[in-house]
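Single chain ahead, by itself, as structure tokens, in the form predicted on its own.
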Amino acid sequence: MEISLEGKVAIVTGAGPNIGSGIALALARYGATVACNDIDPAAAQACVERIERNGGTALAIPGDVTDEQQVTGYIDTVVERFGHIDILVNNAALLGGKGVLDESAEFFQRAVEVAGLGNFLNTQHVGRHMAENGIRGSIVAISSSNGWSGTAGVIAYAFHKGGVNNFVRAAAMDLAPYGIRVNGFTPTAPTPDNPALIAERGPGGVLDRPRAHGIGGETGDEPWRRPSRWTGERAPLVPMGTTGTPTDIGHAVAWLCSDYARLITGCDLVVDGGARAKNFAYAPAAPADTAGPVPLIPLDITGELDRDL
């Protein structure tokens, strides 16, 4: 099966560094243009620029996904320069955070807005391009694991990818009509392997660098303060022994918006190593016993890995 997404235009929001920059990526490799979205224009036009560097065609399109006059100018721009829109993923998301004792109203309030606003209007906006003009495409919001099941420290965090999981089921409902897939996909804490990111800040992910104050971490020194996760020595408690990467992810979103998963809407796509698969006892093998999954097949080829992956 060689997926094909030849002729097909698509947006990526929050295509920052990581994620994101990782899905756009495999998008182009696959033949899509991609507009390329980033609250921060640097972000997006350096998102642009790895695609350039890859072969392929990309456009920078920075802009609020919660303002809905910005989200119509990006997608109006997209349209005018390329015609139409076939695929849409909606990755932009606020990272981070505290648990529910600490968390401010501020943070949580834009937390939610990103992700609910954010996959709103782009699914509102560019589903009524696709119904109106006749495009069965596909719209993929980016879950997570903590929108599936609790994790200490993150609270606005698993509120909002929360949301996401059934508002793709409830926008798949709305859209199916017009042949027009809606639907999620769960990654889980990847390593990172966008050359830049890695230069920036070094190879390994948050699993690697936990935040002193974020998932799990304590935020204050009150006599009564109970830390929220174990913070030692832990054995790796993904079954595949790794979470994988971006690559990982793209790979399986290119397939997802590909005409070879034209019946599938509504649902969610897990990439996490079987993370979310396990029971709480679940006690690894040692890595040195586990066989783990076949190698990654890259596809930032003109970059320079400061790891093997």
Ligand SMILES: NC(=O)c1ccc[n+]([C@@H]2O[C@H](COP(=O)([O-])OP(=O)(O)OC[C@H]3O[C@@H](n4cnc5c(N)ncnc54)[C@H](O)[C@@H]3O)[C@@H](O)[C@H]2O)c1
Given for the second form:
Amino acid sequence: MEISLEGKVAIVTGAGPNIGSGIALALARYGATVACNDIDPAAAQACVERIERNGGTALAIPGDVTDEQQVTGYIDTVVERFGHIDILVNNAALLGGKGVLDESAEFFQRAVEVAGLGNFLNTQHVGRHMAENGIRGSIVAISSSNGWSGTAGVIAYAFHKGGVNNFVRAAAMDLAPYGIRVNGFTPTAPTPDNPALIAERGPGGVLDRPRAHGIGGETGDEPWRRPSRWTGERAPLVPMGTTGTPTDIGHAVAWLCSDYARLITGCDLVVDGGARAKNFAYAPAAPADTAGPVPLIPLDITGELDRDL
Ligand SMILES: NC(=O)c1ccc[n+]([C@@H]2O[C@H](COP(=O)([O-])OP(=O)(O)OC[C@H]3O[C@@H](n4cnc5c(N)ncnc54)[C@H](O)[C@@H]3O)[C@@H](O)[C@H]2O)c1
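Hand over the structure of the form predicted together with the named molecule; the form predicted on its own is what we had up.
So here's everything in the complex, that chain up top.
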């Protein structure tokens, strides 16, 4: 049984070098033609070049997902060039931020705008294109573990990812009569595996880095401040020892966009080694003591990945 997206055309928003690029590459490796959007034209172009290096077909469609004219402009470009759109992945987001005591109204508003308007405008205009043309397509909204449970230091992110989760369920109801499916996908701090990103930042992900840049936000140094998180040694967090990579996400999203998933709508798919299913009081075995997952099936055939990811 081969999963094939041959003949399908996809748009991936926010196709920066980490997860967006991983999803775009996967859709292309499974056969789709992929239009790569980003507010940063260089990021969109780099994603196109990564896909082309791997034998796929792609087009850069730079633009701001919160600007309706730009959104309809790049959607029209894709339709003019390739005739139709079958897949939309709403991936663009502003990460980072601060906790509720420290976040600025400006950042909060923009982060919510990128997630809220980005999902809304792209889903509306691609959804209309699909409905008008009888295309029973697939729309995926990228969420986060922060949309399902609380972490200190990311109040805007927590707010808009929680919103994305229910946007998916409501949009799934709106589009079900047209045979268009809408689902969420929840990444959980994957370890980057884009060779270009590893060359730039070095190996490892957020869980491998020193705690100051990891989970839980910074606080100020006023005398009344309380710590936002446990600062002792970090217990293992993931039952299978790893949350995986953007390639793992890409395989799953490609399957979710394929016709094999024809009746899956209004759901959330998570690839996290069991992290979200874990009871709060349970600390899994140390990664070194677990069997770990089966080896990753790579999708970037141009870069040598000789590490255990
Ligand atoms: N990295 C993680 O650990 C993690 C974990 C869970 C969920 N996620 C989610 O996965 C998705 C991708 O994350 P990432 O780690 O690759 O982040 P990233 O910051 O590397 O990529 C996000 C991209 O979105 C683009 N973008 C921002 N605003 C935009 C706008 N208005 N219009 C168009 N593009 C815009 C950015 O330029 C960037 O390239 C996001 O939705 C994020 O919330 C990431």
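Owing to the predicted nature of the structure, the values given are computational and were not obtained by experimental measurement. What we label the rigid core is the largest C-alpha set whose atoms superpose within 1.5 Å from one form to the other. Residue numbers count along the first chain shown, from 1.
Exercise for review: Could you check whether the CA atom of A288 moves 2 Å or more between these two forms, using the rigid core for the fit?
Suggested key: Yes, A288 moves 2 Å or more.
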